[in-house]
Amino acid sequence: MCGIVGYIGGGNVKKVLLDGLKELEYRGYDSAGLAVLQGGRISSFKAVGKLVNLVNKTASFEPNGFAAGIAHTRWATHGKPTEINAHPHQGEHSFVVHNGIIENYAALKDDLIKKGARFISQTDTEAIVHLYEFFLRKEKDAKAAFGRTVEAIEGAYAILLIDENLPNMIFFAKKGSPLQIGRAQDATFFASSDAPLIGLCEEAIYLNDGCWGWANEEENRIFEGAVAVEYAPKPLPATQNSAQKEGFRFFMEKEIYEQTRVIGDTLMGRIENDAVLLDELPEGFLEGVETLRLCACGTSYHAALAASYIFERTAKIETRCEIASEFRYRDPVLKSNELFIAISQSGETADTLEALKKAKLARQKTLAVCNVDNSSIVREADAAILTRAGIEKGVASTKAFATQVMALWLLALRIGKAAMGADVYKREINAIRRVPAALAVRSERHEQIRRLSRRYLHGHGFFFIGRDLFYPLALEGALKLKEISYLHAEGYPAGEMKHGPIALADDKLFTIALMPGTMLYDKMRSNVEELIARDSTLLVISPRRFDAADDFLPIDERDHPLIEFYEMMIAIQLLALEIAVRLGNDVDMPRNLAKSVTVE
């Protein structure tokens, strides 16, 4: 959600900024802009829509030589996606870009207007630049003025600010929204994720919440409050190879196909001699843990819900799942014998991060299950299990979900080894070893899904139904379809259909039934027949032929439900993809959505 890039250095600053924004497109945005400070003058450009519009707008702008620049992709929160509301926002002599939300902007804006500031946008961000210039008139010192600005604003933010009176300098601040600094020879880079820095820097500084400071061609100065602090840089990945389409039509398609490999990465070094090893967990970390609380949003919540079945069935440990945006405003009973597990692809999900902080205030042990090392959630938690999915550029998450479920399955075996007994433990590990093969996409099956997707374009909605483990998978299937096709879809426990939703059943209602052979097949069959009797158009995904269905997608006969789970997961991801493609939608960057949700 929103992207920030900054640069101080020589060469073509415009190219550095635009290339950086290109690497952040996957996060979702509706407008983009940049500002370059060179020769005591700031040149600024903004455009609505895709980044190519900004590229076209800056075609004749060719800054060369040493300069400072800031750039931004915006996902609208305050104010519609218009050029006026796009970043950077300007004052009389300074420009700012900002991710997050300034919660007290309305009061600040009212006060600043009374003091003579002229606002032109509907955004909360514009208050930052006017506040800085107000303090500068009082302080006569830009560094002190920026420090006072950071003290005065409330909410979540990552900020970059340039002032035409301060050549080759960028001010920065970070709280609740990611921001990191990369250094290369004679150049400084800023970004809201690793992607724009990879290949340009070998290391990055990951700022903690509450940090602010400035950088120029000579130094970076970082403060926490009024105290200067030093940060040790951490290594960045060497290449961006995983961020290319490599012949696939879409990043989402590539990432579906990658799941067979990335699950292997998730498992690497974690199963040895038929035992689960999670060396990331400190010695004694799980001692005294009697219950689990899994907390997440969106797809990660569905992974948590699936894992709750695994924990209780295999590890025999009480488990509850929480939607982070609800949990953080509840008054839950948090006990010391509970392990709080925060799950996030990006590690920057605002609601999940705040829920994690709430658990830490209650002195609970905390664990992050996350795809991004050095992210805010990973750094905040007591320990972390990295899912190792690699860069996921498709907004609709696929391989992150697969690896989250796997990481949690491994944790269940680590926690429950004694409770489940040797035979069950061995069976689970044997099943885990077979998952990568089950995730390999067969071209003939993909082609079958592509062909049958034609039937599923023009109904009045979809039901995805399943039982047990396959109920969370039904929720995830419905979410995938909603995200990229813009068709209405709901996931339901199959047994709940008769308690109201079946009133919607007719030939224009499409039902996707997940019918595993390893559990509750006969129960699912009964639920499906209730829908057939009411003319619902039915697609069955199962290892067992079901002739009464309008369409049938076969999966292989398996002896473990989680292997069926993963094979069905591939099928519903491909189905959503092919329906969206037929509808002509932008599969990788669906409307209104962002990859990393860093606001409430």
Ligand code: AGP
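All values reported here derive from a predicted model rather than from experimental measurement. Residue numbers count along the first chain shown, from 1. Take the two forms, find the largest set of C-alpha atoms that superpose within 1.5 Å, and that set is the rigid core. What changes on going to the form predicted in complex with this ligand:
Superposition on the rigid core between these two forms places the CA atom of Ser177 2 Å or more away from its counterpart. After superposing the rigid core, the C-alpha of Gly517 moves by less than 2 Å between these two forms. Core-superposed comparison between these two forms: the Cα of Arg544 travels less than 2 Å.
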The other form holds:
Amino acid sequence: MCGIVGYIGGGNVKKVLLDGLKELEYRGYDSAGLAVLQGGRISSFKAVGKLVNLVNKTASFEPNGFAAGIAHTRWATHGKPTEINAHPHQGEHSFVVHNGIIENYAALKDDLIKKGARFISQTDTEAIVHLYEFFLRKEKDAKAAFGRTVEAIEGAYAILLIDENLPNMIFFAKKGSPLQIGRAQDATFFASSDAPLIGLCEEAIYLNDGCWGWANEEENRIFEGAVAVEYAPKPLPATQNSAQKEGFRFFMEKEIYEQTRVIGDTLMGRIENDAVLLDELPEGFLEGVETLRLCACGTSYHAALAASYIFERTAKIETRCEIASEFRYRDPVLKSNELFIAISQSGETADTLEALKKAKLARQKTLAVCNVDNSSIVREADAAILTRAGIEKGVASTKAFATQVMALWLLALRIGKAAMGADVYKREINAIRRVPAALAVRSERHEQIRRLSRRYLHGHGFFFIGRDLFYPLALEGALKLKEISYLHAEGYPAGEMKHGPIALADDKLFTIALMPGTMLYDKMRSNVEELIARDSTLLVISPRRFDAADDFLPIDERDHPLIEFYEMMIAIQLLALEIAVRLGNDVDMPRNLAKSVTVE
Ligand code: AGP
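Any chance you could show the form predicted in complex with this ligand after that form predicted alone?
Up next: the whole complex, starting with the chain shown before.
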């Protein structure tokens, strides 16, 4: 998720911009840049990778006195994470930073190139600055030109633009991506979230969609269409940390709620004209691949296991799953026609990295599915599919899991398109398109989980049970609960309960049963009834009412198992969260755990 900072004032503009970008690092990025207008001249700097690279590039740049500046951290969606694609983007005399997606950029770009504009980046953003300069040549008035630019672009955006010929002025526009304005010490501050403003301003104006305007030394003018508007400022959160949680109690809670949005980032540019594109895979990369071996740890292993059902059922390709710490010391038979896929949120997990190296030593083709570009695992693999979940601060992984499963589902369609046939392919893409909506947390369901969680605080343990695709989800639900509640829980294949574990059944054994309507419902029902008959305490998650259970969490009737999978995933994540909250645990930083296990 990109970040934006802007400033007009007589203070240290470079410090304000760089400090602001620092406060936005938590959103994830792969490049950064800034541009400062002072004395009728714009100085611009851009750098790939971490923010420190931009700090080093601007080390000798020391603007002083009144200035206007804009800055940006970029999370690549259109165009690779390169310096040319980093923001700000420039025209002949103006510079722009932008969050969001300009949906009609291709048509705008073609038209502007015909009119003589010279594009140098692969991004949608660059069209904004050339469009502004085009309208300026026609309108001869910058404010009118910017207004027409905003009218002409479609999609989601938060924009800051400066023009060399307009000293100490910043144009802004907002639609679908957040943008706030703060005023203090005779200066104006802009940011795409609260964090960069805290400590500089007491309050901020939160722009509505469709707003645009300009700020200079004397005034901030805001318009909705052609109508000038005024907004009452609101108080800012007290600390950066609370700001970064954006109103949620924990980062984990925020990350559960943002899954509906970040899955859209995972999909961005990867489904076009009803076909899956994974242009990060080199030409011919999948040729000769006859089997897959997925390898990971923890939650990432659960994503791999879930994906293995998709690969075999839908893509018809033989697939193995490996726990990395086991794989490393086994003597597996590794063939050259097998694609080894390392799945990792951090890209730094030692076991997964070493397993990947083992596969490479065996001369296997390797692919990383990872959330952190330029991480060790991404660099080690022959190719990488980035999950684009943004930085995941909660140690207990949530959005990373959701986006890993999605990235692997896309890969299954990419690999198995011919094997599955046109109808199945179309059905799968149609289902994928409905996942973002299915991931939206319903407040009434969250409240129901919060209420019933008080009944699950003790007992001698939990079973999470499921079948097929829902068995890996049961494993994930058990891991989430263990990690943050410190209560014992295990995920189990529902059909296996009668082969021993049912001996534990009594009223203190809590069983969470995942009962999808789209597969094996009757089989699950008989497993659940066996447990109820022995007085186990049952929480059933299903689209079909199940009155015999002690607790019932509804999900919607669906026509595809993976949409049920994602809806149930939300429920098990929230259940773990609310139980941990009641137990008073540190949800974001559970005891004994690290976000990335870089040791054996
Ligand atoms: C997940 O909630 C845990 N924090 C842990 O199991 C994690 O998934 C595992 O350590 C793998 O990490 P990775 O995805 O960064 O490789």
